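This document starts with one chain, in the form predicted alone, laid out as structure tokens.
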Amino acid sequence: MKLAIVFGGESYEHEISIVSAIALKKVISCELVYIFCDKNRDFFLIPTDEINSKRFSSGEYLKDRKLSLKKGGFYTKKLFGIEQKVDFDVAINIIHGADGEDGKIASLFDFFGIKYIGPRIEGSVISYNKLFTKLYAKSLDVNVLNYEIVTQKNRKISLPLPVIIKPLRLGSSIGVGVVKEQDELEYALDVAFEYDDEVLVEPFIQNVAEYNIAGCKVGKNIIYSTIEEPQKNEFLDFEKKYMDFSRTQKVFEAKINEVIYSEIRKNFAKLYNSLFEGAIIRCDFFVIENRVFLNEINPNPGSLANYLFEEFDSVIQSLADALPKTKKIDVDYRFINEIQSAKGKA
């Protein structure tokens, strides 16, 4: 099997996607093809044995073969304008943030009939927007923290301090701030509004227990990862998450009782449901007074959360063989022909 790693995108998390893509070389044994989407949304075929972060920061990638996306896959031009299709079986969407997690790349892959590992359009839209995620979780009886949405025009917050402020449509803890005193509020809002025109405000709970679990559905069964208790300071800030995107070393199982362990997995299964079929997702949960609360859904977790799985390579290949199939619609113009016949026209 040959897999195409699609990464980059026009996103605040562009550089994180590059780190994630490079990390996958260490954990996937089958042949890999690297397809880079730059900040201008142009695609390039990156030589697998020459990929490194400097290639992108220096602009060296611009010397690589430029690609076009059309029916069936990616194509490169050869001599005399002849196009050649890039050879791969399944693409992996590892674009973080905008373009990769908001549904744009999923739409393109679906439209052009490209098989891919990653969230489909609806899963992308719901998990990319933190408000939609909350509403989705509540509809499934999954607990979420209290919250409110604040806009540039209405910056009033009614939740008592301390609170945590997050851009509504962004990940990797970019733009996130903790407000403990009233005089810190305006600055934290200003930072968050640099990245989005709406922000989510939640209670900030000091030293809250947090647990991460990843998984995917293969056939009728969900393959669960290890449950990890991430190490953090006040919260998982950008620096800690940035390092996580390059992780390949396996983690240790969190020390939790059987009831919480079972509850976390049960909530993950509810959230994965049928909405995220075809994707490896990671869900982050809080445990407060022995109750499990969803923190967020990561539809494209850093380096696909490979470090949470005992046998990640087999998981990715099993998922690639069990992707959801798109129903083929037969357009036969029967309705128009029937109308024309009724009118006595050929």
Given for the second form:
There are 2 protein chains.
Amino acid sequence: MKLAIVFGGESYEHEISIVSAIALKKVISCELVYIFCDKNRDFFLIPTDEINSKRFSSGEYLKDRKLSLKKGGFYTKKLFGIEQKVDFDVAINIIHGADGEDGKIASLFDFFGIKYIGPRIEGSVISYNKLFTKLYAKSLDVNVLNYEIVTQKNRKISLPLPVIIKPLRLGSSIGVGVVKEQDELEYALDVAFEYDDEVLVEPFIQNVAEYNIAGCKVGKNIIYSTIEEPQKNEFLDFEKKYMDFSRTQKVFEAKINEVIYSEIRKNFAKLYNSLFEGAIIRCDFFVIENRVFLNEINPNPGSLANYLFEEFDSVIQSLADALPKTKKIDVDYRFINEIQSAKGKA
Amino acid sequence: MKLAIVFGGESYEHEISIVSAIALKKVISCELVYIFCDKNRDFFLIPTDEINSKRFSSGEYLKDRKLSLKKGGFYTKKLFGIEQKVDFDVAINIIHGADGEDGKIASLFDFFGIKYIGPRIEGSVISYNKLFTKLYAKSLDVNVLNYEIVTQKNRKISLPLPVIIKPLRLGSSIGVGVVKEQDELEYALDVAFEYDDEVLVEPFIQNVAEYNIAGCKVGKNIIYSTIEEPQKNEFLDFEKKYMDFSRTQKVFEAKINEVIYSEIRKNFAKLYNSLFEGAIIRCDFFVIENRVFLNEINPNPGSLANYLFEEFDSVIQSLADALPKTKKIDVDYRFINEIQSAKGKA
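Mind pulling up the form predicted in complex with a further copy of the same chain next to the form predicted alone we just looked at?
Let us now look at the entire complex, which starts with that chain.
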């Protein structure tokens, strides 16, 4: 099998997508093709054996072969204007944040008929917008923290301090701030409003126990990863998370009791099914007074959370073989033909 | 101003999109360009003065100029392989159902930088999936009918009969059935499952009062349409609705009291803001015992619900001038450069 790693994008997480994509080289054994989406949304074919982060920061990639995305795949232009299709079996969407996790890449791939590992449109939109994630989780009886949404026009907060403030639509801790004292509030809001017109406010719980679990559905079964208790500072800031995206070392199972362990898995299965079919997602949970709460859903986690899986390589292969199929809709012009024939008789 | 009407799509509502697109010719005064997306998702430039429904049902459109969609717009191929961009200021997405209302066209236009009238990705996904519509409406304190979701695996219904059964993700009454007696249930479910793996069940209320209102936001203000009480049979079936999509005749304001009138507008404003900016949407409400309930949101209503507006032509023009802007995200490679420079020093 030949996999195409699609990365980059017009996103605040453009750079961590590059790091994430390069990390996959170490953990996937089959042949890889690298397709870079630059910040202007032009696509380039990057030679797999020459890939490194400097190629992108220096602009050197601009000399690589430019691709066009259209029906059926990515194409390179050859001499005399004849195009050649880039050969791969399945694409992996590893664009983080905007473009990759907001539904755009899913839509492009669905529209142009490209098979891919990654969240579909609905899963993207529901996980990208933190309000929609809350509504979705609550509809499944998955606990979430209290929250409120504030806008530029209405910056009033009713939750008691300390709170954590997040742009409604970004990942990777960008624009996120903790507010412990009243006089820190305005600044934290200003920072968050740099990234979104709507901001989510939640209670901030010092030293809350956090557990991450990843997984995907293959056929009727969910493959669960190890559950990890991530190392953290007060909360994961962007630079810490940036480094996190290049992780390839395996982790140890978190020390939790059986009830919590099965509760976390149960919640993961509820959230995954069937919205995220085709994707490897990571869900981050809090445990507070023995109750499990969803913090967030990452539909395209850093380097696909490979470090959480015992056998990541085979997970990827089996997922690639079990992607959701879209039903072909047939158009037969029955109604227009009926009208035409009625007109003919008139 | 020059507007491009984009219509067709791989959708069960492909044909009504054609009818809907042609109807717009009668109600928009500025220059129109017609771009057809056929059932195979190839695009064609249809001569505006020759457009009629038979051109599509007969396959005659295949002789029209083929277009490719990419960065900046739609392009025709000219002699010697040189491409020419189709000239227009703003596109109108008039693809109904799949492709047009599920977020795909919104994503394509956002990704390729095409200005358009139509729902954005989030608005599309929230209105296309009837469960998400319910969750969204409830979060805004807009009333919705009770409901349950059934799947092929779990076809049990707990709501008392009569119920109305709808595929979770289609518009235009396709696959919808009313179940009054227990022995009609299995057949109605079978029909709905033809179109979706998940099915929404709601109480069916005979002769419920229904009111439709359309509108859009221009600047800070919502332009509301007339509120119509639609003529209906038991419920709007597909053929009836199909005819509805070609409507261009103005309607009369429904006979409702002031409280209900302002309640309907208030609910519309809550639902519109800010999820549907850039689109003309139509919301269909029920009134039951003097309470207003949302039935559904049409983010791309038939022929843009032109018949509901006093001055449709000027609504379109002012909306086209006030489309939401997307923020350009700048990528400066700060983190990669820092790492590179740290490595250099090591």
